[in-house]
Every structure is written in C-alpha cells, then in structure tokens.
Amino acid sequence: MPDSKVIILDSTLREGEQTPGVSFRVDEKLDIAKKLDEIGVGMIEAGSPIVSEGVKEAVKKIGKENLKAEVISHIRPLKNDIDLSLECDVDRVAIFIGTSKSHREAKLKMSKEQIEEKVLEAISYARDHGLKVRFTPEDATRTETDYLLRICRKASEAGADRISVADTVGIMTPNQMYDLVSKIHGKVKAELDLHCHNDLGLAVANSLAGVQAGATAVHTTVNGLGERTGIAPLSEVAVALKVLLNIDSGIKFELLSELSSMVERYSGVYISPTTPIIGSNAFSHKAGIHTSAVLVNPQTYEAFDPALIGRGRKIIVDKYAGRHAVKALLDEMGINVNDDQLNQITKELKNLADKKKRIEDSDIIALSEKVLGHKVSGEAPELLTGIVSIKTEPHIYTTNIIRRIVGINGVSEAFETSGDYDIITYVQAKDVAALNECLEAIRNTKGVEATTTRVVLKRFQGNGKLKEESKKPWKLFG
C-alpha cells in the first residue's frame, strides 16, 4: 500500500520551459514559483543553472525566496554543475545521466562502469557540500533491469535519498510501471520519484500505478508542459490521487485554475476546453439525457463534485437540451413560465440552434419575451448591454487585438485583464439582433480564440467614490 501522503514535485520551470516556443522571464519564473509554493507543491525544480545566465539568476532568486517547498537544481554529474547549484542556494540537486543502452552508446559513449563512477563521484561531492541528492537514471524504463537496480542501489548507498524512475519517452503501461517500481522499491533503500512523459497519453495512469507500487513523489508540470507532449499535468495527478486513491498531496485544489491561467499567460500555450479538471468544458453538460439526470443527481455524470476544486457545473442549452435544462436556466435568470410556455420556448430554442452555432443568454431572453408576450422580470437597461470575456490566441500581442475590437460598432469599453480571460469588453446595442452582430464581429477579430458573453439584466450603481489610496493604474480602451 502507498503512503497516505505523496509529494508533488513541479517541474514547470525546468521541464515545462523545454516546451517548444516557451521561454519564461526571470520575474515570471519567480511568480510561478511563489504560486506553486502557495498551492502546496512539496518540491520545485527551479531549473538547470548551467543553461544560461538568465536561468541561473532565476534559480538563485527562487533559492533565496525562503519558500516552504524544497528548491531543486537539475544538473549533470559534474563538479562544476554542483558548484553552480551551491551558488544558487538550492536545497537539493537532481543529478541525471542516461543509463539505457541507446543513451550509453549513442549519446554518452560510456560504459556502464564509467557511468557508475561518474554518478557516485558527483553524489559524494554534493553530499560533502551539504546538498540533498536525487539521482535520475534517464531513460530508466528502457534500461536493463539488472543494471538499473545496480546503479540505483549504489547511488542510494553513496547518499542519494531519492531515486527518480524516468519514463523518458513515455512507453510504459500502468502494469509495467507498477512491476518496475515494485522491484526498485524492494531492493533500493531510497524514496522513489516518478517522472512520466505523456507520449502515448499514459503519464497520469503510469504515475498512479507507480504510487501504488510504493513511489512517494510524482513529477508534474502545470498544464502538462514539457518536451514533445509533456509530462503528467499537476492538476490531473493531484485530483486523481485524492479521488481515486484517497491520497493527500497537500495541494490546495481551489487554486488550480488560477495557477493554470498564470502559466497559460506566461507560456503562451493555451489549454483545450476539453482538458480534464481545468478545461472550460470539464463540468459542462449538454445532451438532454445527461442534463436532466445531473440536475436530479450530479453523480450520474460527474466523477467528483466540481466544488472540490472551487468550480461549478454548467448546463449548456442548445438543440440537444431538454425541458429540464431549459427550465433550470430560466429559473436561474428569474424567468417564470408554465409548462406550455416552457415547451414552446424549448421548441423555439431548438429551431434557433439549428441555424446558429452558439446560443447566448440574450437569445434565451428574446425567445422568452416572444413566447410570454412581455418583457422578462427585472428592469433591463434602455440599451441591451453585454459583458464579453475574450481569450486571445497565444503569441499575439493583446494590445493589437484590443485596438481592433474597440473599433467595432457597439463596443463601448474594453479592458486588458488578468485571470482566465485576457480582455473584457462592454457591448451596447438597441436590440438582440444588433447585439449578436457586434458579438460576431468580435469573434471574427483576428487573434480572438474564444468568448463568453453575459447579458446585463439589471444595472445597479454605487456612490462612485474611491479612496485615493486605493486607486490602482489600469489600462482602459474605448
């Protein structure tokens, strides 16, 4: 049985920055490290100080930040690398070297014995200088088992208190990972880490299997960044450990979305709506049979309560929606209808959904008013007002996009923002048709990836006063 607590090691700042097209600035790395520490990550792989002066500076600043998480430098088995790590004030060095036959012959051109000698010398040097050591036999899952066990055992005896089982090209199945980790766990006196690549989409499954076999730390990155197809995503590993294995990883689930959004902005790599846990569709229900069942008992179509990670479920209303879903949405909007009116609104909605790709709240309001024959409850503004949240495409300067958007007829104000969306706009129109025309123009703007629109049903005003000391600079367009 695995321990009741498993450490999450996050390697966004090292493995994650090896994603093609990704390069974090020093200040961004520091922001990410602080957020990882806040969310409860136990170890942070801050980078390899040998890569560049900028990486070294980032590792050094993170090392001096006095974080609760253990800060790790990822290095080769060389004294110079260890000396650079000592300058950076890290807690641990992760010494790696390829051990598989292809690595030994094609990359290193070294014998098994030569690799062992190099590793043991580096571990002893690091330990003599007060550093904790993790040894990573790179490409461990393609290394001959006898040799893997031998070098891991010798590394442990030399002072490495952690060994990382690296599935470097993501070729393991969960059963194979369980068997391999079990063998190492039974013969090596060191804690075991798991570093699982996602080339075949099995990184999370292999990580869970390794934990069940005795590993006590899982390597992750935010949003699954990394070489090629990345490694196991932090959010999926942490939640799966809790939901499937009842194992505490120390992660504050309610901060996962905030962390994901930060790394999206800094990396320029945006997650798919269908991404597990943190994707915008993760808790959305669309098909009529699904939505009616979920409204009665959410467990019918949910693996776990979205409240666990501070999210809520969303009922999608379009041509697939049934009466229950439409009624739930109307209730949420404060629109009261009888059974006949509900049936008519549902029918009208399905007809409309056959003609357009997306049903907006404004469409529901217009259909309701048509069927009911009067304005819906609540005092609507004189003009229809929409609040449009916009996610932009990566690697396109947000200011260029927003300058195009403010030129669209109907856009009254626009803001560059932090959080899940990059731009928030206020749109005003005389009627639903004009509002939809404006929304379509926004969606068709070059660089706009996705939008979410909310129609203002009531407007309330405050006293308009703002204390001088609370004023903050913001960027306003329009």
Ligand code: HCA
Contents of the next structure:
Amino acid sequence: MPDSKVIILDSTLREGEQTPGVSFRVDEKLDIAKKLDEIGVGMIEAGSPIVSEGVKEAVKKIGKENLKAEVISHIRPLKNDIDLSLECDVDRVAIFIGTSKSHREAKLKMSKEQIEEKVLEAISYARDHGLKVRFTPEDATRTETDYLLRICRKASEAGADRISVADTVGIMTPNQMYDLVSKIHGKVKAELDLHCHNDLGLAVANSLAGVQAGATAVHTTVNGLGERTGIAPLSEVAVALKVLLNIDSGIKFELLSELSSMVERYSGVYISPTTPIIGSNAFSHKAGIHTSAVLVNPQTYEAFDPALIGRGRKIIVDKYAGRHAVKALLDEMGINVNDDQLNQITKELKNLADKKKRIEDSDIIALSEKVLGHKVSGEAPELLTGIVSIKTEPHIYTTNIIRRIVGINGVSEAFETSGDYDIITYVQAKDVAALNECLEAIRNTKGVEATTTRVVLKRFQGNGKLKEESKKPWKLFG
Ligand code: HCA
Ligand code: CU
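Switching forms now, from the form predicted alone to the form predicted in complex with 3-hydroxy-3-carboxy-adipic acid, please provide the structure.
Everything in the complex follows now, all chains and molecules, and the chain you saw is the first one.
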C-alpha cells in the first residue's frame, strides 16, 4: 500500500457493479483493477465471490495479479463467504452486516447481541486463516450511537484493523459526519474508512468531513457508480483532498480522465459535460466577462489549475464571447486585426451565433476574410491530421454514433464503413494536445467501443478526376 495520508479504496468492481444496468466482464474487471493499481489506489474492493461464478473468477484473477493495492472481497459474516475469499487469494475481507434498527428488524430479524456474536465469530475465523479484516456496520449512520460504538470496539478488539463508517443511504450532513467519525475515532483503535452514498449529493462533502475528523480511507467508485445515485467519485475525492485540504492520496491525477473513459466504455454509463474534474466543460470559459478575466489571470474563474490533472483550459467563442476572447482566438490562428476590425468580427460573430449552434474555426476564418477583405487561410497555423478508425457497440445504431461524432470539435469528416471498423473519421487539430482532446471526446462518445488513430505524416493527392469530393476532407477550412 502506498505511504499516503489518506488511502483511496476503490469499489468500482463491487459497489460500482451494483449500478442498475452495469455488469463487467471478467477481462474488463481485470483491466480496471490494473488501471486502478497504476493510478495509485491503495485498496481495491474486487467483489463478493458468493454472487456468481463470474464474480468469483474475477476476484480470484485480481487476487492473483500481485497488485500493489490491497485486494478485498466484500462478504457477509459467514464461514462459507470467508472460505470462498481464501480460495481467491485476497489480502483482506470486508465483513458487513446491517446494524441499524430497521436492518435488524426488517431485514435480519436478529437482536443486537446476535449480530455482535456473528460478527465476532467471523472476524476470529478470518483472522485465524491469515486474512486482514475490515468490519462494516451497514447503515452505521442510522445505528444507535452507543450500540455502534460497542460493536465497533469489540470488532476492533477481535482483530478488525479497519472499520467502515457506512452512510448507506447518504443521509448525513458534513457536520454530522464530522461529529460521528470524531466519536468513533476517539473510542476505537481500528483505522476508519468512509463509505458515503450520494443520495442527497453530499457524498464528497461528507467524505472530506470524515477525513477531517480522523478517518484514513475513503471509498470511491470511478464516475461515482453504485447503488441508486452511487458513492463519492474517485476523481472528485482525490482532487478535493489535495486542493482543499492539501492531503495526498497517492493518486496520479493525470490518469483520471483515461480511467474514467475506460469505465464509461465498460459500464455504458457516461458522465455529463458538467461533471467536476473530468467533465468536458470543467475548464471551459464562455461568458465574455469570464473569458476576458481568465485571459488576464485564470485564477479569476478557476478553482484550481487544470494542469494539476494534465488538462488545459478552453475559451469558448460564440455569442457570449467578448472582444478579448475573439482576439485571443484570432492571435492563436495568426490573424492580425486592428481594433475596428476586431469589433466588427465580434459583432458579426454574435449575429452568426444567434443562428448557428456551434461556431467552428472555419466560421472565424470566413468572418475575418469578409471583414479584412482578403484571404487569411494562408496565415492559419498548420494543422495536425489524424485518421481515426472506430469500432462501435453492436446494440447502438452506427448512424446515431456518427451524428454525435461529427459534432465534436476538430472532426472534419466521418464515414460509415464496411470491414474491420464501422466508422472512419478525419480529425484536424492545431497541436498534439488539441488532437488528444478531440480523440478523447471521440472515445467518450456513447457507443464507441474502441479506436485506432493514425497521424498523417505526408499527404499525396491522386488526380481526383473521378471523385471531386474526395479533396474535401483535406481542405483545412470551410
Ligand atoms: C451494500 C453495503 C454497503 C457496504 C459499505 C461498506 C453500504 O451496498 O451492500 O462495506 O463499507 O453502502 O452500506 O455498500
Ligand atoms: Cu454502499
């Protein structure tokens, strides 16, 4: 386990697979586990082997992979579940059982004492067989505090070196979480985990409050997957810990987007552009007042520097754009204008944007040529061209996927094709970073299963006699 102040436990493979509609294949689980290990997660909750043969196989494969991260199976306090975990070569079992009144009475039909006995028995059995143990009082945040403290203390004394404070239905406020974790922290020797559900959108805030009260691990899933509205997303917890509390969780931030895309593809659950940290809009600035300030000092409208996670900022130029943003874009394109010309271009741009959904670089060039009265294309920076071959998921219509892809900035043309790949697109970008951003957007498109990209080094043209239109993809603008 990395020597970090707060450990991230990722449960994409267990809690995440409890998301409605999500089921990972064994090879996908192995891919995700390896990526989680690479990104620096300290503990991986790989699944509950009792669920199915497939889950068991995945836990076993991950258990035998020799990852740096601790591999955990999530189980009931039953001898059989522990035996299965032993077969899977996991490092630790997480033994969970409901402790709140409603869980005791409606679900388990067991008394407080019976639950306690079962838990302690299971902990001893697991410890006797060389397993590390975490104990999770499920629905801890709705469990009577005195009983919660008692069962946690006894579990800790029996050999559970971690206890998970499970906010199973996400009903805590950060202040309440802080108070509860402080109480347990003061009375129990075991290290504390936080497992915060997001039913009221407070999972990240509650996790941070729990850390401030002394917890040393936070449970997350990639993209916030999980039962109902999921649990705290890995990227948000890791970056918020660093940016707001200056706490290192050992996570390599620059890999967050890649991991998120992988899990989007394997889960079929796609994040919104407004998702913090990894959403496509996270560092875009649109309103004129914002962009002009950001161009002088990005701090004015950014919570943190996007470079922290290996991303760049984006200035959106459309009807909300002011002169500064337009000037910055024109500068980037190598188009020189005086003040009057800039005003005129900005005005015409706003008119155009009232009619057109998306403003492309080609629109800016056309407007500039109109206002300046001469060709500017020659002054535009040379573009990188990529040819992207795309495999799509069989259950989504290719045409629907193409429609989404042609809307991506930088995609100049797309073809539905026969053969190995279903779609071929040409993409053009001003530099490698922009090309990557475009490729990432393609990979993140719903229905895209896999992509292969070739960057064009040299270009040769045929005589073009039969196919006049074949020149089009290579025309840089318009
Ligand atoms: C569940 C239980 C759990 C357990 C959390 C934990 C919860 O969904 O079956 O073990 O830390 O939310 O209580 O995910
Ligand atoms: Cu949960």
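Superpose the two forms; the largest set of C-alphas matching within 1.5 Å is the rigid core. Numbering follows the first chain given and starts at 1. Because the structure is a prediction, the values reported are computed rather than measured.
After superposition on the rigid core, the Cα atom of G419 is displaced by 2 Å or more between these two forms.
With a cut-off of 2 Å and the rigid core superposed, H324 has a Cα displacement that falls short of the cut-off between these two forms.
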